[in-house]
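As structure tokens, one chain now follows by itself in the form predicted alone.
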Amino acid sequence: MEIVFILEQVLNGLLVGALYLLIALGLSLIFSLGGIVNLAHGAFYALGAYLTVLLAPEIGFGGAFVVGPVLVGLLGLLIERFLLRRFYRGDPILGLLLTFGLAMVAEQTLRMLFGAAPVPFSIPPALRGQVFIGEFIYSRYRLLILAVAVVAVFGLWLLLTRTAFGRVVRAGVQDPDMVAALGISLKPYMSAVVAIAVGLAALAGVMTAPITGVHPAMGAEILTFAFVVVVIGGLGSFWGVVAAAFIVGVVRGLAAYFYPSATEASVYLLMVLVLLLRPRGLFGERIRKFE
């Protein structure tokens, strides 16, 4: 019976890791290509959750699942075009200050519009229920989240490795000067990368809304762990971030079972251990700044 409980915690950890992954991949992409550490990334996660609360009564959860990330992606496109683009060549601290300000504005706006108290949102009836495998019982909706996250990550990998768009993005990460010498402007590619990245964050928010509730500070809470995943995985490494997200999730899940009081501390201890042994992270690469 104890094995069943441990397996449940491992799956819970993988679920949390999958949510971290959707956010961390976007953070890594934006930094790798644009050289900006996006402290506002958690705000897009929260916005996706709040859009779910607003849209689900009108178009259903399935409609919100699709429309929410698309709307947030379009918002990210506008923010990149009119704000972030000004700071690609500037001092990195300016980008940090800008995105920090955006995060604060977004959180306070959500507080003014919806209040500081959590907004309840339940799992849609069609997705409720349990999966029974012998003595093992697990939520059907949580398994669906894991499946969607895997599909989203696989789709992003295909986009980056099997398309002309992805080849330019990867070349821009490795050697932006060479891409510019070939007469290719990275600006439209950067816009698309930001839209995809914030859309993935919003997707994570949509899926989280029914199981954790929705509140204004939820973006700031998850952003810290997403940064830990990026640091452990290594900047510029797609599979490094993927591996780190699931390792962090499993460590967190097992810590929640064996040492509940050390659940969050276990993640930071893991980060310290990885950085002591490999300062660049698990699969870190040297990243040249976007020019």
Partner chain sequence: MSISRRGLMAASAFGLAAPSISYGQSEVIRIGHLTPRTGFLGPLGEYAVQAATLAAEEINAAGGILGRRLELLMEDSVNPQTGSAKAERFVQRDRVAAIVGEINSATALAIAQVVNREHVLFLNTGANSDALRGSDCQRFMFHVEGQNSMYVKTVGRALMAGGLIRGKRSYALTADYAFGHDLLRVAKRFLAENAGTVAGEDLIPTDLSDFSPFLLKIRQARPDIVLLNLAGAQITNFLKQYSEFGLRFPVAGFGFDTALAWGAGQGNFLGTWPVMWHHQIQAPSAQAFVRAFTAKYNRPPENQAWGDYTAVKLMARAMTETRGTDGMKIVEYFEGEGRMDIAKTREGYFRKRDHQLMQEAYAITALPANEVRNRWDIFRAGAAVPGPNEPLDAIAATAEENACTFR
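Counterpart to the form predicted alone, namely the form predicted in complex with the partner chain:
No partner chains or extra molecules come along with it, only the chain itself.
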């Protein structure tokens, strides 16, 4: 009997990991290509959630699901063009300060506009309910999240590996000078990458709005986890981040089962262990420009 319950926690952990993944992948992409640790990434996630609350009564949850991430992606485009772009080659600390400041401005703006209290929002009636598979019971809505996350991640992988756009981006990660020497400007690619990355974070925000409290600090909450996932997975490694997200989800679930008060701490402990044994993370690549 016990094994069924443990299996249940493992599966749940994979589902939770999918959500971390959407945020961690964008974080990893922006860092790999631009060298900027985007501390404002969580703010885009929160923005996605608040946009859902605002848009859903007008255009439905399905509409918000499409429009929210697109709007946030466009905002990302503007922020890349007018702010981030100035810091790619500079001291990394400047990019950190900029994005940290942006995150604080975003959180306080949400607090001023919507208040500190959580904004009510529920799962749309059509998506409520549970799925039963033998002893196993699960939230229908969460399975939907998993499906969306898998499609989004697979789509991103195709974009990065199977298109001309992806080839330039991957070359830019490894050797931006050579890309420039070949006469290709990375600027429009960077804009697109930031828009996609923050759009994915917003997508995660849209999907969590119905199941967790929508409040101004929600971005800061999830960001730490996303960072841990990126660090464990290894910078620059697409599948490393994917693997790390699922591992983090599962470790968290098992900790909740066996030693609940360490549910959150277990994830950081895992990070320490990975860093001790593999300082570049599980699948971290050697990126020349950061050496």
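Only the largest set of C-alpha atoms that superpose within 1.5 Å between the two forms is called the rigid core. Quick caveat, the model's predicted, so the values are computed rather than measured. Residue numbers count along the first chain shown, from 1.
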property	result
CA of Met271, rigid core aligned, shift of 2 Å or more between the two forms	no
Distance the CA of Asn12 travels between the two forms [rigid core superposed, Å]	2.8
